[in-house]
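One chain comes next, on its own, written out as structure tokens in the form predicted on its own.
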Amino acid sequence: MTNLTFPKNFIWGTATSSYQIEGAWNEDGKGESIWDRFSHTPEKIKDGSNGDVACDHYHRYQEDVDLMKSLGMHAYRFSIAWARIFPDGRGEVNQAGLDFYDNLVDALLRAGIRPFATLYHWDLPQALQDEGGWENRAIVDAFAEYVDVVSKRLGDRVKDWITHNEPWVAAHIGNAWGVHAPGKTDYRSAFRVAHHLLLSHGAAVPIIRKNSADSQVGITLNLTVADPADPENPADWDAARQMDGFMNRWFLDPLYGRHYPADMVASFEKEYPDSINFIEEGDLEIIAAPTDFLGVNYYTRAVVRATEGVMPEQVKVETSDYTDMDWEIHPVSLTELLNRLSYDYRPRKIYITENGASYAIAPNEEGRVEDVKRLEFLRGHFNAAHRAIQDGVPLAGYFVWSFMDNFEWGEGYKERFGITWVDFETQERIPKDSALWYSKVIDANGPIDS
């Protein structure tokens, strides 16, 4: 195959999140988060595990930064644990928590790695959840207070900020489906949560700009392409429109200066009467604060067929390959998605802030992790991203999920997305074949023959 070259100054990186890797769940003044509470609740995590230790990154961050440097990473996307900064969600600042991220940022910069900080990756302080969590509009002010403190402390060195990671997941998987923390099963609650997440994003943007000169600010959404199960069936095409509205447009439209999509408002109001009654005057203007980039987390497409309810049914394509998470491998949809985003919403810049695959391939007798399937997954998606750039999409960087195997939320430790193997008993790290190949990709600025 012909090796592809990405644009000059394209950013190659990797990503993690605080609860999934840090451990030290109750050390140095850290407060309890909703994921601490949820994972300690019996039968919530499939393998009965929790993130108390995880990858012990809190104590081993220098080792992890050194490994990133050895692989040639340009950038590292990490998240900040709100409960480390404000154990009670607001009020008194825990300086030890700020010190940890201060030290991490300094270690990254010494290694020549550009820090991308995500301010919220789902681990809300439990004290705020006890007050109603993201359902309670007062949380917007609490988030603003938290963002102000963190961006003042780190903003002289961190110049790339992501307000929220995947508000769709936090709202619906955590509050409508109950599979993630806080474990609620109420769609009306989920709509309100989603609105307050977006509103807090808009409130945070000017705070970050004030505290971090010359910084870039954006938000990360998990986005997909919705395809009909039967292209000959008009009802399935309508189901694809519904899925697109639910997953994509419900967040993209207000972020880019449009109201919530009218077709979806009508559908939700019909299915859940009086559920869309949370919007106050001025909210949409706040949500649409201009941003510098859009972060895109892409893993798979959604193939759907019509049902009687508002939510389509996702179906499995028997001719496709799937990862261990049972997610279809469909790189061409990444090209389609990036082109659609560029054409419909005109973001100034796009980063793929997460893309990766779960394969639980263990080290062989020689200690080598031959994760060929992950390597080929990444190659296919890198090629798809390159096609989008050729089409004129302003794609500026790519963050592989994830830097290392970690606590995979409700799945526990069974699912392994990392390009680095972690032995959770000994905390040994082993770069997998995909990591070694990715290092060569970074050096060549594009996918190469393995």
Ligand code: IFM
Given for the second form:
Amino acid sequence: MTNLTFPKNFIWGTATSSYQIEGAWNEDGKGESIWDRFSHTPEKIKDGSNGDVACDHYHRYQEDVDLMKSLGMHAYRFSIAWARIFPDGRGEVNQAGLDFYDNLVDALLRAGIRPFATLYHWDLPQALQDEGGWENRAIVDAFAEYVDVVSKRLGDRVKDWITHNEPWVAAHIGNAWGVHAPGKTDYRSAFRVAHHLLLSHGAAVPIIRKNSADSQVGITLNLTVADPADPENPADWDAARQMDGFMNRWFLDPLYGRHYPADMVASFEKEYPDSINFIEEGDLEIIAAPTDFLGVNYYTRAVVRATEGVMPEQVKVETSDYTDMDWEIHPVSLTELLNRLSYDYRPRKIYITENGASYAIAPNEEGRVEDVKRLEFLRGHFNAAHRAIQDGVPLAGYFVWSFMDNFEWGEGYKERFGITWVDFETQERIPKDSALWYSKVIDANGPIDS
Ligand code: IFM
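Swap state to the form predicted together with the named molecule from the form predicted on its own:
Then the entire complex follows, led off by the chain already shown.
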């Protein structure tokens, strides 16, 4: 095995999100979010848990920043809870909420860690959901108001901004599948939600640029590579095209100035007549606001086979390994994805804003977490990213998901993505073997033999 070196100034970091780690769900004036409401509703979360306390990061952020520093992190991607800043979604600002992020950013800067702030990672104020949430076009103005306040307060120190995290997940898993908040099951709603998420992204970009001089702005998408289950079957290739359109092109095309993809518009209109009726004049220009980077969350590919319905069916590959989430481990697809993004859309820069694996490997008798599987997962994906850079992809950084075990949405606490073990009874943190290895990778600027 050879050690690989990444480009000079490559950013190695780690990521979390507000609802998954902060806890303090109703402290210091914070308003209720859709995830508070959803997780407090019986039977929505597999293990009956919620994010009321989570990793208690709201009270322990300094300890967490110290641990990141000791591991040598260059950067930390976190998200801001809108309901801490505007308990009612808009209107009166809660200064205590702003103070929390102000203190976090200062702690990061003192530790020499570059803050990457995500403005929306799914925890919408419930007050806005009560008005229709992302289905109601009025939310675009509320988001702009929130972004204005946050970027004015933090914009002198935060220079890397991500408007949204994974709009596909927020739109579809939350509004068509009902598995995430707000728990709706209507594809028509999901497409409307997706449009308003994209529109609010476009509206936010100039606001951030105005309030945060010399900052870099982007959006994070969850992207995949869709492969046919049977490469000999043309219908499976068509299913792969459909999956790619649904998950990737529906978001990438309008963001890069190409309108929504015509093949997908046609197939959704066929399935849900008159459902694409939310686009107003000028929307697509707003959505296509030029950005500085594309954030890519990559976990797995999608192997699909044709079905009668509009959505292809995903199949399991018997010869592959899977993580605890039952997601296929397929690093080669990361190289392919990055090349394709670079070639087809020409983003100025790409960050892998999330990549990681869920393995519930507990501490051994000595208190050590020997998560070799996660370490090998990361090594494979770091190597795949390195190959893409050699191919000419402008990949500038890599954020491992996640800094610590946390509330994995509808799955609760059973799924552990952290490179840091969290004992949710005592709130003790233990850096796992993957974290200790990652620390050496950062030091060497590339994956090393362990
Ligand atoms: O935990 C999530 C995160 O919030 C968004 N991206 C995927 C992760 C793992 O499911």
